[in-house]
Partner chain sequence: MWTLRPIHYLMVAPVHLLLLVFIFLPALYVGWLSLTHSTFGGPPEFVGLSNFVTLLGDRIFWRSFWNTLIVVNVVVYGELALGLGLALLMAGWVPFKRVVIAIILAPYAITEVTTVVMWRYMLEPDVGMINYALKSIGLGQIEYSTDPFTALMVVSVLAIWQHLPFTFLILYAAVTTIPSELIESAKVDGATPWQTFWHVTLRLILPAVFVALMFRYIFAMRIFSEVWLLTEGGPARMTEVLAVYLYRQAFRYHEFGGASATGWMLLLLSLVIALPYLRAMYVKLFRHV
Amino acid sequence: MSDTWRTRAIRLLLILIAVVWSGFPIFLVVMSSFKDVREIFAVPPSFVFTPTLDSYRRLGQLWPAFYPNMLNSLIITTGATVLTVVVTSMAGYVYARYSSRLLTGSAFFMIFVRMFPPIIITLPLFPAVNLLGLSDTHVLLIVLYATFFVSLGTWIMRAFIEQIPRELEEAAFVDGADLFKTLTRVILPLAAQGIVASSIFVLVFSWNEFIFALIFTTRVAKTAPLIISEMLSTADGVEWGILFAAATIQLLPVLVFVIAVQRYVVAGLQAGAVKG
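Would you pass me the chain only, in the form predicted on its own?
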C-alpha cells in the first residue's frame, strides 16, 4: 500500500470514528424513543425490536405544555435569526467597505465580548429586565440570542461582502440606486451564502439554549429545553421513554435543517478563518 492510500485510509478511519462518536448517542436516543419502556435499558441492549409510539402518545398526555413550548422555541428562534441577519448584514457591509481606528477597535471589542460565557451577563441583566417589564417575554429572548451572535455573524458577513467587487456598487450608484437599494438588490443577494451561514449558528443556538430561558422565563415564553429538563427532575422518577421521545422531537427539526445546509456552515467557518 502506497503512502497516499495509507494516508487516505487513516483519514477515513478517523472520520468514521468521529461520526460514530458523535452520532451513536443520538441514534440510541432516537431508537429508545420507539422502544417499550422495559426494553430501553435491557442488558445486553437490543437493536432488533418491535417499534411502538407509546412514548410519544404519553408525552402529549403527561406533558401537554411540551408542544406549546415548542411553538415558543420556534417563534424565538425565528425572531432571533431574522434580527441577527438584519443587523449583521448592515454591520458586515460597514466593516467591509469602510475603515477607521474606531471601526477596527469596535471589531476587536466584539470578539473580546464574545469570549465571555452567557452566564456572566445574566446577573447584571436581571434587575434591568424586571425594571423594563421584559421578563418572561419572547422579545427579551429574541434580543438576547441575537446579541450573543452579532459578533460572529458580523465577521462572517464582512468576509463575504469583501469578496464582492466594488465596481458592482459603483455601477448601481451610477444607475441612480441609493445605498438601501444597492445593499438589498446587489450586495445581499450576492452574499446570500454568508447570510445562510451566519443564520445557521444563531438558529442552532437559539433552538437549544437553556440558561437564558431558565433565568428569564417562567410560563409565557418557556421553551422546549426547559420542559425536557423538568422531565429529569420529577418526584415520581424519570420516564425515560417519554424523555427520549421529547428529545427526538426537539432534535429532529434542527438536525434536518443543519444536514440540509451543512455546506453553508463549512463556508461560514472558512470565511471566518481566512478573512477574519
Given for the second form:
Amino acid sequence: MSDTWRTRAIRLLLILIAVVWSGFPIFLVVMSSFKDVREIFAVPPSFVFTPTLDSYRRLGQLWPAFYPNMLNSLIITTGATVLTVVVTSMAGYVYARYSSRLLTGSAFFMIFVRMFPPIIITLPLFPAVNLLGLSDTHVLLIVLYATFFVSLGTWIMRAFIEQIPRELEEAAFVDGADLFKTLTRVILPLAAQGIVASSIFVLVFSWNEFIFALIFTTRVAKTAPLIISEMLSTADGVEWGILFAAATIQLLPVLVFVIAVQRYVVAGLQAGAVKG
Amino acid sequence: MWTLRPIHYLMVAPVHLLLLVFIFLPALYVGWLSLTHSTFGGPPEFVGLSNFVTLLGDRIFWRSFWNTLIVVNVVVYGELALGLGLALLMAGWVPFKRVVIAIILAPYAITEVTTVVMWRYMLEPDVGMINYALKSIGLGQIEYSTDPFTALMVVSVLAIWQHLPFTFLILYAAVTTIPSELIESAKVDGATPWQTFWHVTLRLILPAVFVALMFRYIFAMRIFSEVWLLTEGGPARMTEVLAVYLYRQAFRYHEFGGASATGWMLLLLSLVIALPYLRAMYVKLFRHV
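Mind pulling up the form predicted together with the partner chain next to the form predicted on its own we just looked at?
What follows is the entire complex, opening with the chain shown before.
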C-alpha cells in the first residue's frame, strides 16, 4: 500500500484516538491508585507525582472483606471455568463427530437458549435457592456462570475438534484405547487451543459479573465486583483512592490474561458466533 | 466405530441438563408466574393477564421501555459505526499492531463496576477530568445526576466503551478475510475508496455485520449495571431501563408476578430480534440431516 505521508498522519492520529479512548480510563484508575488522596482530584489533573501505597494500605484496613472477596471471585471463576471446560469438551466432541436429528435439534436448542436474558431466571430461582439453602454459596454462582457459557463453549469446542483428523482416533481405537482414553489422550491435547478459547469467555464473565452476585450473595460468597460497587455507593462520600486500589487489584490479573490470549478471543468469537 | 451410541447422548447430557434446569425451565416458570399474583411467602395465585394490564398502564414501565429503546439503539449503532471504522483502520498499515489491538481489547476485561467507577471519576462535577476540561473551555458540564437525558447518554457511552471490543473483533475478523485481490481489482477499475468500500468491502462483510448487530441488540437490551451503579434509575425513576425496572419490582417491592411479566416482555423482545438469526441457524443445521 502506497500511503502518502498525509494519509499516514491521519491514520496515526485516528489510531492514537482509539488507543486513548480504550486505554486511558484504565490507565487512569491504575495511576490514581498510587496517588496521594489530595492529589486525586488535583485541579488541573496531575500526571507527575510521587507514588504512594497509601490507598492500598487503607483498603486493607477499612475494607477487610476485600481480600476474602477476591478469593471468592477466584474460587467461583475457577470452578465455573473448570465446569464449563469439562462439560463442553464432552459435548463439543459429540457434535463434531456424530450427527442425528435429535443431536441437531439439541444443537438448535442450545443456540435458542442463548437468547434468553439472564435476569429473568433470578425470579423463580431466588425463592427456590433460599428454600434449598443455596443462597450465598460459591457453588450456586459456579453453576449459574457456567450455564450461561456452556452453549458458546460447546460451539467453540466443536469447531476446534472438527479440525482434528478422524484417523488419529481410529488409530487409537485399533490400539485398544476406549472412548475415555481417546478423549483425554488424543482429542483434548490437540484441542487445547479450543479449551483456551472457550475458557476465556466464561472466565472473564465470572470474574466480572455483577447482577447475579448482587442478587444471590450477601456475605459468604460475595465477589470482588460487588464489594467494589459498595465502595462506590457509600453514604458518607466515596473514598476514591481506596476504590482505585481495589479496582486495580481486581482488574490487573484478568487484563493481563486477556492480552496474553488475545488471538484466541478472535478464534473463539468466530467459532461461536459466526460459523453455523 | 463411528456409529452413534447411547454413551454419546450421555456426553451431551450435562450441557443440556444445565441449560434446562437453570435457564429453560425457570424461563417457562416465569411465564406462569407472570399470570399470577406472587410475593414472598404466599403461594402464587392465578390472576390471568392482569399483571400485563397493570404493566401497560404503568407510566414508569413505559418510561423504562423507551429509555431502553433509546439506549439500545444509540449503543448498537454507535458501536457499529465505531467498530466498522476501527476494523477498516486496523486492516491497513498500523505501527505496533499487536499492541494497539491489545489496548483496543482491554475494556472487554474490565468489570462493569469499574467502568462506572472510572467514568464517574472523570465526570465528577467541577473536579472530574472531563467536566474540568469542558468547563475550562467554556462548554459547561455534563450533569448526569440531575438531567435524565444526559444520564442515558452517559450510560450509552459507558456501554459503547465496554462492548466496542466485541463488535470490533467480529467486524475486524470479517474485514481481514476479504481477499486483497478484490480490493485491488476494484482500484484498478478506477473505483474511488468510497465506491470500493460500498460495493466491495461492505457487501462481503454484511453477514458479519448482521451477526454483530443481532448479538449486540440482544445483549444491550439486558443493560443493568451501568444504570444501577450510575443513577439507580433516578432522579425520580426517570432513567430506569427494563432490567432495572424488573429488579426493583422483584427485589425491592417483592412483586414477583409483575416482575415476571416484565421479564417475559424482555424475553419475547429478544426472541423477535433473534428470529432471523435463529431461522438462518435452523436452516443451516438441518440442511445436512
